[in-house]
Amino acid sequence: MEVLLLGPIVIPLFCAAAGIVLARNRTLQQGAGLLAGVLAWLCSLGVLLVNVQGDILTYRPGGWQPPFGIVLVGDLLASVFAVMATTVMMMGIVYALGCKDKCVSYPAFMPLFLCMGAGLNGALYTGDIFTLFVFIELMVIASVVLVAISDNKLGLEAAIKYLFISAMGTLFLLIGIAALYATFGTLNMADIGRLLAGGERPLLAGAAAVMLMCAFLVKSAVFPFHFWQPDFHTTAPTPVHSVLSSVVVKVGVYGLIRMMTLMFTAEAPLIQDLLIVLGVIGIFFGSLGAFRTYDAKRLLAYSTFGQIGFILVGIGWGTAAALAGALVYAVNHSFIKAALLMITGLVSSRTPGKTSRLSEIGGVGQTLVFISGLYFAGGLALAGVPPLNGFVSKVALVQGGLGAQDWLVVGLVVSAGIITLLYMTRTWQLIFQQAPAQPITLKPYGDQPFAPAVLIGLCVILGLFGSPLLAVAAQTVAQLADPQLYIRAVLGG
C-alpha cells in the first residue's frame, strides 16, 4: 500500500508532461488533466482508509534507508489535508473543463495547473524538510504563471507581486533549513524531531523554528505576511483562485502544526500564545476588509484572512479539542470557499466584461435561481448556520475554546461569526436579489455549475453527517500527541 503514496505527486507530474505533448488536442489534453484529478484522489482517499486503522505509510524512493535520502510519509495529519486538497484539485479541473475565461484554453494551463498540485501534494507527504521546500516552490512557481497569464490585465502585476514575497518565505525557509542542517547533519523531519526530543536546545534551534514559523505564516498570508493575498487571488483564474484560497494557503498550516508537534514541542507554548494574538488579529481584519472591499472575488479573498484567523486560534489554544476543531474547520473551510469561488466566477462569466466588482455585478444573478440557492448555502455555511458543515466546524472550534477556558477568544470567535454572517447576506442580497442598476445584457452561456453544486452538495453531507469527521479529526490529535509514532515509522525501531 505504500506505493499508494507516490499517486497524488507522480500521477499529476505525468499527466502534465502529456499534456505537453498533447497541446494541440485541447480534448486529450484535458482528459488527461481529468484522469489525473481523479486517480491523485482516489489515491489519497486509499492512504487515509490505511491510517484509519492505526497504520502509518512510508515510501522511501530508491530503497535509501532514513534518515538518507528521501522518504514520503502518509500518516492521519499529511491524509486529512492531502484528501482535502486533491478534492478541491478534482473540482477545480472538473470547473476548468467547462470555464469560459481564455487564458485556460491556453496549451499551458492545465499542465501548470496539475504541476500545481502535485506541489502540494508533495508538500503534504514528504517526511524531508529540503524536499518540503522543493515542493513548496513548485507550487509557488506554477501559481504565479497561472496568475500572470489571467484574462484580468491586473494578474502580471499581482504575479510579479507575489513572486517577491513569496521569495522573502523562501529566505525564511531556506534559513530555518540551514540551520537545522548545520546544527543536526540531518534534514530527516523524524530524525530532527528524535534529536531535539532529548530536551537539548543548540544554538541554531531557536533561530530554525523562527524562521520556518515566519515561512508558514507568509505562505498562509498571515498578518503581518498577509498584504500580497488580495491582490493575487483576485486576480487569478476562477479555477486557480479556487483553489489558491482553499487549499493552498493551508500548507503554511500544516507546516506549523507538523513543526508544533514533531520537532519543536518544547517551544510550542510559546508558538501558541503568539498564534493566538495573529489569529484574533486576522479574524477582524479579514471580516471588516471583506465588508469594505468592491469586488465579489476580492470579498472572498479577505475572508480567508478571517477564516484562517480562526484555525490559528484553535492551534493556539493547544487542547485536543481544540486541535481537533481547527483541523475540521481547515477541512469544511475549503470546500465552503472553493465552491463560493467557483459561483462568483459563473456570475461573472455571464457579464459582457466579465467583472467580479460589486458596482457591475449587482443584480446578474436574479435569473439564476440554482445558483442563488447555491450562493446562500455556501454564504450560511461560512458564518457557521446550522446545519451545514461550517456550523460543525464552528462547534468544535468553541468546544475547543471553552475547554481552554479562554472566554475572551471564545467570544471575539462568535462575534465574528456574525460578521462574516453579515457580509455574506448582504453579498448574496446585492447580486442574486436586487435589481440591477441599469440594464445588463447577459452572455447566453457561462461557466458551468457542476463542480460548485458537488461542493455545496458535500458542505451539506458533512453538515448533516458530521461524526465521521470529527472522529477522523481527534484520531489524527490522539496520533500527534505521541511524536514517537512517527519517528519510530520513519525510523524504525
The other form holds:
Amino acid sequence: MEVLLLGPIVIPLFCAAAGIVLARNRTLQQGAGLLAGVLAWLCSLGVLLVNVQGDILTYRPGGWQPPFGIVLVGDLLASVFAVMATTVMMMGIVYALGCKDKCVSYPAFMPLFLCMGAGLNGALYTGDIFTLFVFIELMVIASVVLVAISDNKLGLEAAIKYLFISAMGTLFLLIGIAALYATFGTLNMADIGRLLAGGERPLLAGAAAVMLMCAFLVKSAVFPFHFWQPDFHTTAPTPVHSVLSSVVVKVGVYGLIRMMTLMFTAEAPLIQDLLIVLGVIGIFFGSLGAFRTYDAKRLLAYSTFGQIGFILVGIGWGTAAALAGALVYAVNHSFIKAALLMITGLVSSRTPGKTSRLSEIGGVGQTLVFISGLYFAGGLALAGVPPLNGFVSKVALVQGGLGAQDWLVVGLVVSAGIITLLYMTRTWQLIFQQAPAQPITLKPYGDQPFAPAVLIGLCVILGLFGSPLLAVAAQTVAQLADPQLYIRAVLGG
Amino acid sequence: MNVLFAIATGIMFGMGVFQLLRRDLIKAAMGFYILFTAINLLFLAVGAYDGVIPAYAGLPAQGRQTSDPLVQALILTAIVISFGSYALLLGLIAVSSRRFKTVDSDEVDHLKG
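Swap state to the form predicted in complex with the partner chain from the form predicted on its own:
Every chain and every other molecule in the complex is listed next, the one we just looked at coming first.
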C-alpha cells in the first residue's frame, strides 16, 4: 500500500518525461497527460481511503531509515490536501485538452503542467523539510514558465516579478532549514517535532519558526506578501490559472498547519494570534479589491486572497472545530474557484479579442445559458449560499468561531461573506445578464465546458452530502491534535 | 572558522539585497544569484563538524575529523536549483528586454490595477 504514495509524484513526472519524447505527436502527449492526471488522482484517493481507517502510510525511498533517509508520509492532512490538488489538476488537464489557447498547443505545455502537479503533490507528501523546498521549487519553476508562455503578452512581466518574489520566499525557507539543521542536526519533520517536544527551546528554533512562516505566507500570498498574486494569476493561461489560484496557494496553508501542529506546537498560540489578524486583513483587502478591479479573472484572483483569509482565520481560532472548518473551507474553495476561473476563461475564449476585461465582456454571455447557470451556481457557492458546498464550509468555519467565542472576528467574517455575494452577483449580471453595449459576434467555438461543469457538479454534491467531508476533516483534526501519532509512524517505536 | 563564515555570509547577503533592489533587471538578477550563494555558504557553516577529510563509510578517520556530508549534499541540490532558476530568470529578462526595449524595472510595469 505504501507504494501508492509514490503515484501522485512519480506518475506525473514520468508522463512529463514521456510527453517530452512524444512532443511531435500532440494527441499521444495529451493522452499521457490525461492518464497521469487520472492515475495520480486514483493513487491519492487510495491513500486517503487507507488513512480514513486510521493508518498513516510512510514510504522510504531506497530503504533508508528515517531520520537519515528521505521519507514520504501520507497522513490525513497530507491526503486531504493531495486529493484536492489531484482532483483540480485532473480537471485542469481535461480543460487544457479542450482549450483553444495558443500556448496550450506548445509541446512544452503538458510536461510543464504535469511537473507543476508533481511538485505540488510532492510538497504535500514529503516528510523531510529540505525535500519540501525541492518540490516547491519544482512547482514554482514550472508555473513561472507556464505563465511566461501565456497568450497574454503581460505574462512575461508577471513571471519575472513572481520569480523574484518567490525566490525571496525560498530564501526565507532555506534560512529556516539551515537554522533547524544547525539546531537539531536533522531535516526530518517528525524528528524535529520530537526534539522540539522534548521541552528544550534552543535560541534558533524561534528564528526558524519565523522564517518558515514567512516562506509559507509568501507562497499563500497572505497580506504583507500578497502583491504578486493578482498579477501572476491573472496573466496565466486559463487551465494554469485555475490550478494556481485554487490549489497551489494552498501549499502555504498546508505548510502552516503542518508546522504549527507537528513542529512548533509551543509557538502555535502566538502564530495563531498573528494569523487571525492577517486573515481578517486579507478577507477585507481581497473582497474590496475584487470590487474595484477591471478584469473578471483578476477579480477572482483578488477573491482568492479573501478566501485564503477565511482559511487563516479558521486556523487562527485553533479549536478543533475551527481547524476542521478551515480544512473543509480549503477543499471546497479549491473546487469552486477552479470552476469559476474555467468558466471565466471559457467566456473570454469566445470573445473576439480573448479578453476578460469587464468593460469589454459586458453582456457577452447573454446567449450562453448553460455557462451562465454554471457561473451563477459557482458564484453562490463562493458566497456561501445553500445548498452549495460554500455554505457547508462557511457554517463549519463560523461554528468553529462561535466555539472559540471570538465574536468580533465572527462578525467580520460573516459580513465579508456578504461582500463576496455582492461582487459575484454583480459580475454575473455584468457578463451574463446585461445587454451588450455594442453588438458582439461571439466565436462559434471556444473552450469546452466539460471540466467546469464537473467541478460545479462536485460543488453541488459536496453541498448536498457534506457530512463525509466534515467527518474526514474532524478525523484529520483529531489526528493532528496528537503529533506523536505522526512521529511514531515516521520514526517507528 | 564560524566567525569568518558569519562575516562572509553577512557581506554576501548585504551585497545580494543591495543588487536585488537595483532598477536594472540584470543587476537585480545578479543579486538573486548572490543571495543564493550566500545561502549555500550558510549551509556550509551549519554543518555538524568542521571536518577536514571526506566522510566514507568504512574508511578509517586516522584521527582527523570527517566533514559533514549532508550539508554538502544539500548545497549541491541548492546550487542546481538556484542555477536553474537563475538561468530561467536571465532567459525571461532577455525576452522581455527584446519585447519592451528596456531592462529598467520601472518601465516594465503594465500590470497596474
